[in-house]
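This document starts with one chain, in the form predicted on its own, laid out as structure tokens.
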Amino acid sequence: MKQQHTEPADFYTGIVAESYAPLKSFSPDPAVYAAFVREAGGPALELGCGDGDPLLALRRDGLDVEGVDSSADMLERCRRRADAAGVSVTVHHQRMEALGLPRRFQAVFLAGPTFNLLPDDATAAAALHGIRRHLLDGGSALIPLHVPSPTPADRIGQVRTAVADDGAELRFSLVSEERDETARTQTALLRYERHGAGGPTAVERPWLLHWYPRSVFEELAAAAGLTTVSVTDPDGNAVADDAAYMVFRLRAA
């Protein structure tokens, strides 16, 4: 049965937001985004800033960077982390495809392929138009994208665990996965569990990824007034048109 899409604003709540940091297997390198902001110029905006990586590191470096995220729970975790670290940070609770901030920026970026969470081309187009509206003329955007691979069958059902701040055990597993090559979507049913004081709790939520051929994304960007400057791998090297991971550098036309 086809899984329903859960908006990121609703997905990253409660136990899922609590589990995000302890269970994540990758953290973006702040130096990559600091270099982009310094090259493009400030002020800068991180889309999908979540609980503060790498936003807080960039603020510690004195860079003029704000953040935006659709999840109130993740932003609350970001604020708590900032307070604990003595870092001043400005974050906004808005959806990427419905940006309406009082400021324009010289640089806009996503620290990883969070753009893939937008469910279809129409939503992506709205987000790209929002990015253009919030960029100063000549400003730059950095958008990583990837094409997800189907999960090997032997990994479905495997459980990963971590420990929460209060000592509770957090568990994560992939229950099932569906892929639609025509719609360019892959939807995973994810299970999150918390075992601690008060007894166990668990939720299952569908997590959708939507991917783009290079030509499709460039057309969407151009329609929004964004010119493609370069398309590279994470290390800045040129990539083939069918690469599974691409970093798009765009400029406000």
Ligand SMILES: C[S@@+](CC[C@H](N)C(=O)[O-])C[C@H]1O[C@@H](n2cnc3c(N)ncnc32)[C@H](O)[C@@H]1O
Given for the second form:
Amino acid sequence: MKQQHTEPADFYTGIVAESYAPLKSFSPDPAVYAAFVREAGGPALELGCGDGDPLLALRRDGLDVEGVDSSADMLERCRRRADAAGVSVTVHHQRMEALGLPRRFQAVFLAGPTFNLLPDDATAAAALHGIRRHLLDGGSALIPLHVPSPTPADRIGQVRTAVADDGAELRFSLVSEERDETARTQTALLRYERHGAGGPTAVERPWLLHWYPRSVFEELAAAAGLTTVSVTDPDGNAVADDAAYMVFRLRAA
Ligand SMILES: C[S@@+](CC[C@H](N)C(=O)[O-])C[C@H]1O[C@@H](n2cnc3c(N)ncnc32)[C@H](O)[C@@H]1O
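Go ahead and give the structure of the form predicted together with the named molecule, now that the form predicted on its own is out.
In what comes next, the whole complex appears, and the chain from above leads the way.
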């Protein structure tokens, strides 16, 4: 078994990318992001588009949306799904904290709390500056954020299984979890196994989530030239300052 110290931006590679779709229990509702893009206007950019949810659904709807992801393996899956569905898609292999695209956008969004995968405030600040640089003046950004809860003790060690494209059995479990309230991080050690032709393989990787009090995130956004327009729950209702899930709508000043 291999224990890997992957960088956070490289977590979704190799066996993790292979396991992503088979183990997935939740998909973002494309209608939410289609509505945002229609309201904000195109062209639009999804950060952390992964293997194509909701990017491909938006492209199927005819929206002018491109994708960015730090995992070449996830983007390869996205391109294969697009080909199979007969949808054309433009995706870029970049980290959102080091964005450098030739185009500017009217709308930039993340579908779900992928921004929490950035490991610290400095990396988040770099990503927010990149978002600002890639927005046209007056353009909008939509960034969902959450404060993760500690995983209940009885879920540690529980194994979930799924079947890979080639019929191999995939196994997934949470080995351990550490929480640091000062750094505002929760790091889970996740174990992925593959049992198929070629013998069993197993990898353990840390999966880090970093969270923000509302005021801290608003300050980081303001320092990047992004004004907070609203902070809501996923249904668009106003939320308390200490809500566990917040959707930030930002405008390029
Ligand atoms: C939870 S997945 C979400 C994928 C897809 N949007 C979905 O909902 O199925 C998060 C994605 O963000 C990507 N990611 C993580 N850190 C990133 C970074 N720093 N820059 C760009 N993409 C990143 C991962 O490679 C992964 O594909």
